[in-house]
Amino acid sequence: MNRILVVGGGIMGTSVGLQLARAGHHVTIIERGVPGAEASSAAAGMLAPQMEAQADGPGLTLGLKSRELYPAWVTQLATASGVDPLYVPSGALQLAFDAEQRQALEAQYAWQRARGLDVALLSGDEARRLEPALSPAVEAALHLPREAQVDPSRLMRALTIAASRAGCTFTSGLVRGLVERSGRCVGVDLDGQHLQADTVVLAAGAWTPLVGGAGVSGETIRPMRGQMAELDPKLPLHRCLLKSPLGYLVPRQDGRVIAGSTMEFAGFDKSVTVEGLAKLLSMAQRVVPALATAPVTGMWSGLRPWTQDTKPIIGFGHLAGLILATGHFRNGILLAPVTALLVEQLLTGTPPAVDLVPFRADRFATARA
């Protein structure tokens, strides 16, 4: 049995420490605040990696993994833990409201049919067939059957309390750097305290970089803000996820919608702001503008692991005992079951669900030599 401590108490975090506590390990979870209480329960829970996909890669193939995964993981959490996350593959439609955004969603629903995924293109009379309340103004959309969506703050009470009944501690506390001892890490300094592990699980988000030793820099992962607002016209307006050249909103079955998101770099700053939600909310009435007399009853913000290519880091540190799992920028809640498994296989040596080359945190360096 290893000791394992995981620097991170978020999605990430916290499904890296149930996959490896069911795995036999003795797991301790270290979070600065409240589990899942940052970028995990700010998110709007969509999975859909073939709507954010701008190009075939690697990116998309961890995508398309972790969505496959999501089924059974969400029903495993769910018997373990007595919360339903509320899974619901609603689909969705990816929408262009002129010649040129047309053009880009034809381009992208050649090359998806070309790797064989379901997708549709559709005309805007065939978009308002299957959700009436769209704009008159959308001219094409495509359709992408396979994509999902999650309750964020209902998946993190959930994971977390399968967390802890699997044996997982969960400790809080600021981590402020690595132990290290003859180029192995064998712990982390809490608060001046050394905990001392056979393996150290980094999975810290936009926080990663602040802590000591990590040899992750603040140019490769950088917090970037996502602003979001909660809409609540009574009744449901549409089923399927909705994605626009300015934003998207996700419909809730109790008739909520979440619009989001914006993307600046404001550092650690989580202010809403008059601007950012000005934007989100003009984006809702364009695209569903039945949502203009809707309430809206709430607004927040999270703070997104951004790095230089998109993509997430997962894969060996530069010190021994030292694992990655962070970087996943917008698809956190998308990529958590997959980047678990991946994560216990790197533990165990076991080849790897997908090939982690593109993931390697050593990238960013051999891109800058």
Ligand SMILES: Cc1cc2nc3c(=O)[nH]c(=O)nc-3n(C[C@H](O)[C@H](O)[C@H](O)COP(=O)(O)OP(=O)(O)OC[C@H]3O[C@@H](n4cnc5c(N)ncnc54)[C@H](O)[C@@H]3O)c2cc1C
Given for the second form:
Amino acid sequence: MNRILVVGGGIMGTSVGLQLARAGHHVTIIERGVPGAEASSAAAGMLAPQMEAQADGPGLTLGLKSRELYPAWVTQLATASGVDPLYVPSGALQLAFDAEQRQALEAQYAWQRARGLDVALLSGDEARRLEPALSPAVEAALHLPREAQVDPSRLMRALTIAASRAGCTFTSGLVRGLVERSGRCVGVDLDGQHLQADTVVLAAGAWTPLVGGAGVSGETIRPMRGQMAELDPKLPLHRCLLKSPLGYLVPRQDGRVIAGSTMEFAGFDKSVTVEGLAKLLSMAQRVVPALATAPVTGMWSGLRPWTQDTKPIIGFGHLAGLILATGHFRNGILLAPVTALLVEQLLTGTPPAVDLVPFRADRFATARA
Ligand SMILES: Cc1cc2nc3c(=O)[nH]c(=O)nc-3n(C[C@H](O)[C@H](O)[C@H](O)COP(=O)(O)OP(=O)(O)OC[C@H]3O[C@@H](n4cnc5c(N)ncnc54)[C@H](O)[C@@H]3O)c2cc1C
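Having looked at the form predicted alone, could you now put up the form predicted together with this ligand?
Below is the entire complex, every chain and molecule, led by the chain shown above.
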């Protein structure tokens, strides 16, 4: 049994902690605020690797593996915690409003078909038959029936309860830095106190470079702000996730719609701005005109852990005894189950479920050299 310290109580830290506690390790999760209160509960909860991928490659492979793990993972979580994370295999429609956008969808359709993925190219009218509330201005759409969604706040609640019941200890405080002895990470400095560990898992999201001795520069991971709005038309207007080039709409089962999201480098500022909100609201109306009369019932923002190549870092750090599970950028909710599995496989020396070379932490240092 290993003594494991996990730095960060977001979805990454908690999912990894739960996985390792179930495998019999002694796990402590250290969180400076409230577990899950940062990017992980700000998220829309889309589980949409096909919609997110710009091209075929390792990022898509990782996302598809995690999407495949999701149904069993959430069922286990609901059983262990008593909280249903509201997983819905809603499918997604990616929308085009003009000829240029339609060409981009056609190209995406071609490479996704070549990879053997489930995808259909629809005309505007075919898309409206599936989702009658869609704007008449939609010219074409990709239908991605395997994409899904989850409610991130409920998921975080389920995860923290399940992790705690599996034996994880949650500790409050700020990890200032890692403690190193002879090239090995032997623990962390928690508010000036040295906590010892056999392995430290760094899962501090956008704040990872601020952990002293982490070996991750502020160029490698940066906070990217995403603003969100919640609309409540009362009656459900659509069932699929809808994505346009200007943003997305995520329909919750109770009729609420989450409109997202901006992509801004604004440091650690989590303001919701006039400009950001205006963009989201005009996008929402353009995609589903009936949303024009819906009350706006919420607005918030969160900080995505952006990386230089937009892929996560999952692998050993620059010190023995250090594992990184961070930099999940726009897809950390999707990638939680596969990341937890991969960290356990790294720890036990089991062959990884997915090739980890593209996600190694030292790839950025190599690129700089
Ligand atoms: C607006 C928005 C929409 C999104 N939509 C989606 C989506 O639809 N689908 C999807 O898959 N992903 C989505 N994401 C991305 C996803 O939310 C993130 O990738 C994911 O939450 C990252 O999880 P994390 O645990 O690494 O980070 P976080 O949730 O930010 O957690 C990191 C935690 O570490 C703690 N911490 C940091 N430093 C220290 C320290 N020194 N000591 C102690 N604790 C520390 C922080 O307090 C924080 O709680 C979205 C993100 C945003 C902002």
